[in-house]
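As structure tokens, one chain now follows by itself in the form predicted on its own.
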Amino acid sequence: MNLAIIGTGYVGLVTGTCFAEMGNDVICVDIDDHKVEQLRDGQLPIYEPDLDVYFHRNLREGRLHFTTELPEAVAASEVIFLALPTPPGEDGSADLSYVLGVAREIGALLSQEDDPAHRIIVNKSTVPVGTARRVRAILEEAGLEAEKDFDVVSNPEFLREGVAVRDFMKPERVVIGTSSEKAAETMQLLYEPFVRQGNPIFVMDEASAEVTKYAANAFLATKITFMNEMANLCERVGANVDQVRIGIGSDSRIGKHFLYAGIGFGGSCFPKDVKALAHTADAHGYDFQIIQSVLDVNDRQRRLLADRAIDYFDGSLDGRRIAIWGLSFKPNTDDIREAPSHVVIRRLLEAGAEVAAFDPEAIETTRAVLGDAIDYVDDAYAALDDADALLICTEWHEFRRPNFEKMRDRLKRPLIFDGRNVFNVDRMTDAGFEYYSIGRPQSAPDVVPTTMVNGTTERSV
């Protein structure tokens, strides 16, 4: 098929590249001239594992194209995906100005065609309920006739940064929201190559598809937040949140995913989508108390690590140098949007600290936001030099098996505040560190917890 992808952010680039990998002819549109030139030259503006392999292959084989000209893309395409930003407004509502603005441009372009060929306009962006209806109304205002000239489809993405390519190529499910049988058939045909192993394609009405995306992210954010609350309780009663996680995660009704305690969620999706869902509920007169609690707890949790370090040093970090490991909101991405690390860093700076930070991929994206407020180093151990403490904010794999002797030698004092529970508590105590994590005892327990797996007793941590 001939496809257009409007917007070349995380979702747009992954969507366009993966569709091209399945043999479609894809043209991606962006208003940023410099970015489009970079993409044409084979330079990816984001870090996403495996994206470069598919990107360069399809660019080389002529299935993936980039332009700043929307008319060119609309004229050449039968299915047009809107992968545009929907940032949160001050009240938490999703800003639809980009989506609706492009819809108006598409309507104007199609209305100028003598006999417009049928187009499918697909909302790939995460949008609140009612957006498909609003896009349809805009196209009808341009003089187009629904079903004859166009259809509007809600096709939410369920991509996790860091594994987005894998998620797109082998989705657990595809959700298609449309009231048009013709559009549903076309979209199913487009996605068939991605679900050859039998994973489902769900066709539903547009409003239900829009709510499904928000419901999924809000529920996952709620699981994370619940475990963070449990971790805070565990610390007060002397329990170990890792053992609690194992105990409840084995229940198939609960599942083992998204049960890891830490310093809160961030990124481009969860914070924005939870806020948007809360705003939608409020706009319809419903007090969605669970969702508001998720936001409140997460805001508090993101401050936790810095507050503990500040309290440790009696309320002031004047003259203290603090090392930070991890700047991205999660591993395997350079995305720092709503990253807990940035909340931590700002609070450390307010308390008078000098901050030295390392991240495998997110140095430049952080520098673009924080500027020269902190020191950036290109080696994890270099961040520790003359530091009074290390704070771990992102659980990159390379942090899991460091040289503890080298860490101890380079830190001014062997003090670690671990916001992602990267290390084993017993091991850190044995290695001579003063080690504070989330929801776990600060000293080795008298009895090593065990669990029985396939008839064999193993340590649980």
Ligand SMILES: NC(=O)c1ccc[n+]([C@@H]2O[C@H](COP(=O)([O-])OP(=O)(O)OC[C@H]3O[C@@H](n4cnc5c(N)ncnc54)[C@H](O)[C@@H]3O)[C@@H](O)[C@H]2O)c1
Contents of the next structure:
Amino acid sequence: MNLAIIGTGYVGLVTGTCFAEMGNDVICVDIDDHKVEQLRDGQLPIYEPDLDVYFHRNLREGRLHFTTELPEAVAASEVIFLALPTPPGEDGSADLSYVLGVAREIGALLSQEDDPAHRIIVNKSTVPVGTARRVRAILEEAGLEAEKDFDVVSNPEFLREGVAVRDFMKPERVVIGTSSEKAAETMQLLYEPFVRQGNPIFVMDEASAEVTKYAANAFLATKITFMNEMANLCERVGANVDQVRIGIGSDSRIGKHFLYAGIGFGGSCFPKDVKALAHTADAHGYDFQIIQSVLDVNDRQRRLLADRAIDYFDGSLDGRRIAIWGLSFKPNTDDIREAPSHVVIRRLLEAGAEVAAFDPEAIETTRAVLGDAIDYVDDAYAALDDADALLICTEWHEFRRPNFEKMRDRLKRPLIFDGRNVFNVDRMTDAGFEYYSIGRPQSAPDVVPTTMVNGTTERSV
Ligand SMILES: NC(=O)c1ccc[n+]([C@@H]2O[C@H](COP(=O)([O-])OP(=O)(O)OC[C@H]3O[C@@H](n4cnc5c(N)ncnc54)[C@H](O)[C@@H]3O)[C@@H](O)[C@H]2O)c1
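With the form predicted on its own done, generate the form predicted together with the ligand in the same format.
Entire complex below, previous chain first.
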């Protein structure tokens, strides 16, 4: 099939590449000239495991094309995917200007064709309920006739950065929102190669498909937030959230995933999607209380690690050097959008610290945002030199089994604040570290166990 993907970011590039891998002819469009040039030259602008193999093969075999020219892509394609940004507006609502703007451009292009061939416009961006209806209205205003000239489909994307290719190639489910049988049939044909093991393709109405995406993200964000609150309670009552997690996760009604306590969720999706859902509820006169709490608790949780370090040093980090391990919002990506590490770093800087940071993939994306406000190092141990403490913000695999002796030697003092519960508490005590993590007993060789008061750490030595 001839496909166009409009917007060649994390979702668009993975979508385009994976569809090409199944034999489709794909034209990816982006307004970013530099990105398109890079892609045509065979360079990937993002880090995403496994993407390079499929990308290079399909580029080489001529099934994957990149352009800045929307008309070229629209003219050549029967299905047009919109994988455009939907960032949060000032009031938290999803900014639909990219999606609706491109819909207008497509409407104008199709209306210039004599007797336009039928097109399916597929919304892959995460968009509020009612957007498919708005896209259809825009195309109708351009003089096109729904069903005869075009159909609009809502096809939310559930891929996770870091495992995006695997998720796209073997989705647990595909959701297709449309009232058109013809469009549903074409979409099923497109996705069948990805669900050969029997995972379902759900066809539903557009509004339900649009809400499904927000419901999924909001539910997952709530699950994480619940565990973070549970962790904070565990600290106060002397329980260990890791044990609690195992205790509840074995219940199939609860499930094992998304139960890890930490310093809050981030990334390009959860924060903005939860805010957008809150906004939708508000706009429809519904007080969606749990969602607002999730946002409030997550804001507090993202400040926790830095506040602990600042309290440890009696409120000021003047003259202190702090090492950071992990900048990306989660492992296996270079994406730093809404990363908790950035909340941590900003607070450390405000408290007067010098910061030295290491991340296996996200140094350049961070440098583009924070510039020279912090030092960047290209190996984890180098960040520790002369540092008064190490703060762990992302649980990259390579942080799990480091050389502790080397860490102790290079740190000015053996002090770790772990926002991702990467290490075993007892082993850290044995290794001579003062070690503070989330929702677990604190390990401090010659320090009486920590008590938590009002979310801050009080040490009694
Ligand atoms: N990133 C994820 O993990 C993920 C997962 C599921 C859904 N989503 C949703 O998918 C959508 C896209 O997310 P993303 O992370 O890929 O965004 P992104 O910012 O990585 O990519 C968007 C791309 O669109 C391009 N663009 C902007 N305006 C354009 C235009 N007029 N024409 C052509 N290209 C244009 C940008 O240059 C950019 O390359 C969002 O709605 C997001 O919520 C994202």
